[in-house]
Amino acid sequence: MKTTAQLCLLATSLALAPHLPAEPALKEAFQQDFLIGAALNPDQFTGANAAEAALVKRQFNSATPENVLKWEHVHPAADRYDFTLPDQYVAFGETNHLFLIGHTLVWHNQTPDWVFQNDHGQPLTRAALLTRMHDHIATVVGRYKGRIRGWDVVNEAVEEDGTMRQSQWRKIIGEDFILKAYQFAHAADPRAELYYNEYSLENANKRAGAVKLIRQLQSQGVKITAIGLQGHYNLDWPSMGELGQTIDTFAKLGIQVNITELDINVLPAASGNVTADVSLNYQPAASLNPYTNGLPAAVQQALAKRYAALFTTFRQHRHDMRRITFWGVTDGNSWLNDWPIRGRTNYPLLFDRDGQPKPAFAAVLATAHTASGNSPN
């Protein structure tokens, strides 16, 4: 195994020659370990951004749509679905032989208010909301049956203390809204993989709540395929011990572990909470946006070292893992530029704003070794 110093040396060598032709592909380097994916935006999967589309084709063998399959986009009104962009996402994936993920069916965010209300703006009854959930899942999953291979069925239903989030879904339907969502998704495509997706499960209390949820679903007959650890990390959280323990904990439940939204926030924290709650919004401050003119070399190397540690841990647990997906392709289109403070300049991914590999890219590749086992497909 390469030392940290060797990994950083290799990372630096690539950084000094960022325009080398045909850089190695992540999907090839880790083909014996796990799928390597990215969250795509419309400019990428429609080809409007040809350079980033080419980067996706070269580097990745799995894809997740960043937004276009979320309820507010695909089903913006009670009497209207919009499949224009989702159809193009699926066509891009099929043309380029990507393992396609659907994200996400049931979530408390990016779901329009009308979903939970009747024509008079009053809360729906349990029966009416179940019907609405069923029809949405049947329509969306059914449209891509056999084409989208796995679905984030329920997203972020557990609070930081391990209790269940009091979302509109839970308030109106009850705790079994999660069970119903999985049953509806399985009925719509019995062969699709079904996932539960969540952030900050490396924290013990929240992890315990998710374990309880998965066990309950399993006892109710749900064929849940994998847990999605979102992987919104920073330079000093989580520890590799916490990450390894989290992977082991869920693997012992007999399910796979996916890293579904990987990025590393290199900017100062806006609060003391470790979270990926998209509803947070803090006021701008120069002290919280220190790298507007570029990332200092020392931070660039810290990012490379951090990614090397993560992928070393992932490979140590590769037999329990199926997919590593980055939440974005280049730094320029990362959500972290606008969360939890709008207009910041962040550098959380492996490719810079010009689509060129960063030292972190080389550091990740350096963790890949020839390994026995079957290629994931």
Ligand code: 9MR
The other form holds:
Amino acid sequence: MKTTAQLCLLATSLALAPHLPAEPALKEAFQQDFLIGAALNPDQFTGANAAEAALVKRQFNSATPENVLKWEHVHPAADRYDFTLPDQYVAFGETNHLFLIGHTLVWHNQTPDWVFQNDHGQPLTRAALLTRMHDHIATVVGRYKGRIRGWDVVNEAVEEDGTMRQSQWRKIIGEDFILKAYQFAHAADPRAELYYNEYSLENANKRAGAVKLIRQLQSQGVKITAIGLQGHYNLDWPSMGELGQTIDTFAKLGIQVNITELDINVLPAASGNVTADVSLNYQPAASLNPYTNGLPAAVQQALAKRYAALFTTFRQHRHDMRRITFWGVTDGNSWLNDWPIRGRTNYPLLFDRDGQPKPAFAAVLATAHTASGNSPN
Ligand code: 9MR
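Could you output the structure for the form predicted together with the ligand, given that the previous block was the form predicted on its own?
Next comes the full complex, and the chain you just saw is listed first.
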């Protein structure tokens, strides 16, 4: 029996702590398996959105900045860097003991045109572009040396057919722009993990191209810690067989495998291509945006089942995997509300628009302590 004084104390402490975490945390459930991360937006890491900041602190032990370290944001003009938001991202991560990722140094998107041009608007020479790439990497990686622990050095350099993308980087510098990027990053922070980040590697042709690239980098003595499988999936693709084979293929190269941008698109496809090419943009149509008033229970369950299958597969490969990062925290944050059609209502993550856990959250947690059996399909 508790005394009246004890009951009063209990009532007071409950009143003082009305937001005691009700849910278990992903980062704790998978502590023995991998880090669990999320891509963060400024409202989350500045605390402007206090509820989502709290959710991040409770659930995740790694973070990636969704946009603020991309070239156009951090280095908007030749003579100007803007570290205001990246500094806040790093401070938030350090305060909350998050394993911090930097995203991304060399990409064909979100890189301003001036990067590739001289003062007269003419294409730069190879030497001048290499100098520019070097200075950018040395400045950005150097600033966060020892604090940002891993970098997406080169992002999305391979085409769907496995050939190398004809980006401005490749056209002006040549194929060794990739080698140089890794060398510059390693010199700027020798202890940082260095990643190659790419989507749709579950498709065999593209995978073969990435394998060739990584073998080549390894034969040139480049430090490469992990492949980042972005993990922009949908309800039907990839199969668990394709995913398992992809993880095994890269693990055999002697590198770790990270899932870096996980989400599951539940909306009808606007085209047949499975891709995360941000330049795609299709016309809106009501038939392609069917869940504006909520996700039907059957789709909610299909999403939960799909997430459970993915995490079962990840756990089966846990010895080759180091991190699983979601591309956003709540459904409301997701880029999939605007891609490849603007203004849709998508439901790709584990937390709904109010930050509440969805059935998929419980389904993922349920995989954490089960013995790994055969791959589900
Ligand atoms: O989620 C990002 C979105 O907010 C940006 O508008 C978009 C612009 O390029 O980039 C998105 O993130 C991409 C990531 O940086 C690289 N892989 C594909 C991601 C989704 O497009």
